[in-house]
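Form predicted alone, single chain, as structure tokens, below.
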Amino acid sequence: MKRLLAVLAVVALSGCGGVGELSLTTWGEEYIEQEIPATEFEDGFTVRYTKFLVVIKDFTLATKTGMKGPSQTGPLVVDVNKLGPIELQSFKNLDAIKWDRVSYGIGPSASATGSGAVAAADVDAMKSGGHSLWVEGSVSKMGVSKTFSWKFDIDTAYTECTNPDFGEGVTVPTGGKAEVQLTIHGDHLWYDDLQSPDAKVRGTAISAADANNDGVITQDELKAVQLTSLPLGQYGTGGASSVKNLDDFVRALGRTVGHFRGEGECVTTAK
């Protein structure tokens, strides 16, 4: 997996009645930022993106107690194929506690805004067309290499994020700065098992799907091949019945990308 990111671990006594400041980030890592190395693939691909799309919306704060914090002004489209972390908001005089419920979403949207370095004409296709995943790229192998453009429509909840360094949640500090970074993990899309903690990242079967070799590896060719022609061992569902086709189940690993402060998880939910 991708190294953690470092980042600065605050710990501050709650309760204290003062407040502090948080960041809300997103980052790509070195997978979507660079390349995916083929030492990452079971079968010796390299994978690079030149365009991964996202619509990030609904972050909220809250506690168990039932204590409810601030919320994302409004949904917001990123490039993270940027060099990041790009912070998408900062907020302010927060009580400076534990805010052990963070959620996000990520999910079509019509009043989506932009963030950061992304084209305007880029925000008006996501919106137009009703997208909250947009990834573009190339899958490579000895000297061969083909692109792909693929757009998809999912809305997924992540919920009650937790990550194994900083606990659930996050911590705003007495007078201080905190971040909260929403992890997009991009080697997902390529995993061979969508519920097995032992996925493997494999190209062979998205790069043989261009059926008819012109070097562009599209949805409707991923349409055409039936998960059940690819080897025994590869592409389980995990007893998801809808998912039949190599777009069926990139689609499903898109709701898989959204992580919390690295390699931090949460409860999913499809909308």
Contents of the next structure:
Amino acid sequence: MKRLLAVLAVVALSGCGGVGELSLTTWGEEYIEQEIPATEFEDGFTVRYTKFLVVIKDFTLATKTGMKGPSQTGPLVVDVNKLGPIELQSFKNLDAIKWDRVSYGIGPSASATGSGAVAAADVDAMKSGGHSLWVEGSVSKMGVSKTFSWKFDIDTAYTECTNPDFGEGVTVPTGGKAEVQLTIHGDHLWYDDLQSPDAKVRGTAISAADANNDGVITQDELKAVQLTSLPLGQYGTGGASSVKNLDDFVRALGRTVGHFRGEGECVTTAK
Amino acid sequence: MKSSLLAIALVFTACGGTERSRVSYPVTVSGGGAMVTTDSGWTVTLTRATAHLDAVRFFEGKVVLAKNVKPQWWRSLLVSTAYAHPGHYVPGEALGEFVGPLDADLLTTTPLAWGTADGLTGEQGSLQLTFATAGLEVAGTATKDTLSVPFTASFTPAYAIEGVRSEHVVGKNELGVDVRIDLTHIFSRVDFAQVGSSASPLDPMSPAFNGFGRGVIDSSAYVVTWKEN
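Given the form predicted alone above, produce the structure of the same protein in the form predicted together with the partner chain.
Below is the entire complex, every chain and molecule, led by the chain shown above.
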């Protein structure tokens, strides 16, 4: 009997054979829900988003050993400007193991459905327009405010997700519940370098792109700003030589908004 | 900085890190012709293109940017991968270096011997190229339709060029590595219709000079080729 109890204890401790739950959520953090404060900007701007729609798809659990777990039921349109975290899906009766190969995508989908407090018209616009990311808001400094509404069709795979605090992927506890939060970073669209570790958050060049000064920064206006017209120490493209103008630049940054459980990261690949 | 990274790597190896062996291999630099075409349609005939180099260092870390490449099947070969954050190129462990001056004439067609790098075996991901004070000096004439613009320019990057792709497993018997400086890439952004107050030398405040500088610091302008064993 003692031996049996010992075996059971080991099994219980190791989690072998058990099942648990996983809650998949997303969150835009304070930067997207409230504002990116002037203290974050190198040049004193602030940004307030009024809409931050993303299409999240292909969330998948797997292990390095090749074991495949469940995947997201279908692509979801989420407005992470709404108060979060927003639950996307709950996985029940999952093997209680360490799923150390976690991946997901942000990309267009014609079959996406809305999740959380997202307007039906916005979901339709994302689907019919082939968009994966739609951000609206204002960028302001010293009483001057410009609005923007930018839509992107970029398709990005986020794989091998890891977090400095939790490690690779997620561990589902036996009889318990784990959470995976796909965290969206709204400040990334304002970085001034695609590669440098010294990248700064800036608003000057984008705000000044409003060529007709009507208070609205359009993507055509961003496209008209060649990077060669900006200071050489800013808007560096690393090795992305195809990035020539501000619209290209923000689009490239759009591939970096997806994170994993807060500050965790994934390997990103353009699709 | 010079040899410290490599020294740290050697200590790490000696103290039970990944098993690596010491290795050395020759480094060459090449250019690639005197004629280039810019994105804005200028044909540039170069009479001078000299890269003043100071050091090359090889690192474990892979290059970071995701970019779309077509056709599809190329993607797995050419799309770089990265953690999803600007600035998250991490050089990682230093795996080799050569420090020494070279004034490389990039108009010659044959690779120029630079020196012999000392390093370690193992999987490399990227390299770092350091220009000497004189940077990259160029001279030539740009033509487009009936326009002809003689020019000179010189640009020295403020920092080493980081994140140059060099994905290779270094073995014990390497024949060498060539770093090609792609002048077409470097001139691609230069619009000689926007030279500002002067073309010779290029007005440093002009978009043309800015495009030249951006070309020099573009890590994809440097193409690394390991010689086949």
